[in-house]
Amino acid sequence: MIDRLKGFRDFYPEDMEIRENIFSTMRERARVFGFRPIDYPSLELLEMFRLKSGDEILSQTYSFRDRGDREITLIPEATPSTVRMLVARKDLPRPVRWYNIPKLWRYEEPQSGRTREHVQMNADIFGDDSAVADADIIGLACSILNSLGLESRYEVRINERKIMEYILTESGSRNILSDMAVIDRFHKSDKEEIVSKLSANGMGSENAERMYDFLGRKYKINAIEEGIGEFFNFSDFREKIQRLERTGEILVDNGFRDVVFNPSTVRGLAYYTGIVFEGFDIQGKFRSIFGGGRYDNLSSLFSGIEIPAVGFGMGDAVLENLMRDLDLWKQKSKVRRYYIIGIGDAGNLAAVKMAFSLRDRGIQAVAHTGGKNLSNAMKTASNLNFTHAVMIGSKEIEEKNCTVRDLASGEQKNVNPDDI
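Single chain structure for the sequence just listed, the form predicted together with a further copy of the same chain:
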């Protein structure tokens, strides 16, 4: 018997229907935030990803040479294709707000919340370098989570790469990128490791200790300056944090209250140039639910034209883990589903006709085809989770009538088929 590949997932209807609801919530929320859908190939030239992320990412891709000897890959992330599409169209009026919900592939050891194939919503704003754009991107992510019933079950940790670069430099760091990578692993490392690495990179042990304590903090949006001031005595923070405060305030003012400034949220990727953020469940049980930031240089890497950009990605796997954990992984409402059982030849004909006519009116209906035994037919209706069974025979046809049974309550009524 043929099996599926390790690290890949099948989705049966009981889960897929919930997934479809999630995707449709994502689409609906994206729409109201002014985002429009795009799509791009699942296969792209490997070179594009090498250009953005260097060779490191290549060890984790499903890449191969095609019959034309091109080095191609299943896309491991969404941003490069999005930016490729953006710079290919110089006529597009800006700002551009785009989203997509593609499948992405990474060849890595499967673990909870990480699969080799996953679906990830991506949303980006191009050509708008305002704090409002930053807030809209985070606001969209939050709005999706709230619509899924996750309000107050998550927090958004925000930071600004420029603030961290400034603090690192002033603290004596001689290698900002490498220190960012150390900070990025804050929650996966112990104190000793972090302090010794930061210290060795130029900071010295006293500053590294102070930095370690600072990294563990979270501050409310209106307390960022004060918070940083507890640790560092630099002069001109006001200006540096203003923009981040503005973004945070917009979010808090508009109902997304669980936003905190968190110095250890830096997102290792070198390509971020401004705000960075990650959403986590408040219990801290899972990996990040979503993450993103501002990356103003990628389009210039691809095309020589600089276009400000901010975006996020939200994968399906952590979202599912969290929703299951909170008992939110279920269908919202039970839609009526009719199983139509014909009795006798005339009844069978009428049952099929009724099914087609209910469908025309947008109602789910299936005609029974499995033989004459009525109690077997009723059993099939229940097994298949229909909410109602409808019985129709020659007598009912004559009387323009049918019997509708609510399969949950067992209640039975005679109704005109047009009134279903």
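Whichever C-alpha set is largest while still superposing within 1.5 Å between the two forms counts as the rigid core. Positions refer to the first chain, counted from 1. Quantities reported herein were computed from a predicted structural model and do not represent experimental measurements. First, how it differs from the form predicted alone.
- Core-superposed comparison between these two forms: the Cα of Asp327 travels less than 2 Å.
- Annotation: Cα of Glu306 displaced by less than 2 Å between these two forms, core superposition.
- Asp236 shows a C-alpha shift of 2 Å or greater between these two forms [criterion: core-superposed Cα displacement of 2 Å].
Switch from the form predicted together with a further copy of the same chain to the form predicted alone and print that structure.
Left out here are the partners and the other molecules; the chain alone remains.
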């Protein structure tokens, strides 16, 4: 027996049907938010990811040299390919609103919610640097989760790069990126470790203690300025706070109320240029469900031209774990699926004809002509998750009817085949 590779997953029909419904929900919500689909190759030049993330990305890629001696990789993330497509077209009217749902690959140690191959919903807005665009991106992510039954089961934590840079500088930080990395582990490290590292980086023990207390807070959208003011002088960056509040107010005013300002949300701030956000389940059991932010300078690495951009990614692995935990990993409603059992030669021919007739009308149907007895055929229909079994033989053909059984309730009735 040959096993699958470590960190990769198989999906059987009972799970794949649910996954397809989830991806359909993502596509539909993206459509109503005005996003258009794109796609790109699974293989790209490795240099493109060096440009965005530096050499550290190399240790996580499935990369190789092809026969043309080029460094090639299976794509580990979506944004570089999206930006490559964007800058290749000078004729695109802006703002551009794109989404896609590709497979991505990273050679990491597999753990809960993290695999070496996963599917990820990505959405980006290019050419719009407004708070409305930021709110639209977060609103799309929230709308997807709400449509999947997760409303009130998660919260969105937002922060802003410039705000944190000002606060860290005011607190004496000598290495902002290093301190960001320390803060990123706020929920995974104890107080002594956090304070010690921040203090050693220039803050001193008093400022490091104050920073620790600040990082543990969450603030409602209309209280960001007041909350920061408890700890820091924010006069130099009031405008950034007001913009962040504006983004949050747009979301809250339009029904997305589970949004908070959280200073410890700093993942990716070495890359993002403005707002950064992550969605977490409210019980704190899992990794982030989605994450993203504003990255206005990435296009300049590819083309020399800076294009405002904001986007998010939502991976399938954490989403599945959360939905299973909440007993939401199931079909919302069963589509009618007919298993048509032919009895005798005439019944077999009639079953095949009925199956094709139903398919022509967009109804799922399979004809059973395997020669099993009726009891076994009914078990097969139930095991294969059909909703109804239809029985037809020479008698039914003569009387122009058939027997239809609801496999969930057991209810059975005779109907004209044309009335199914």
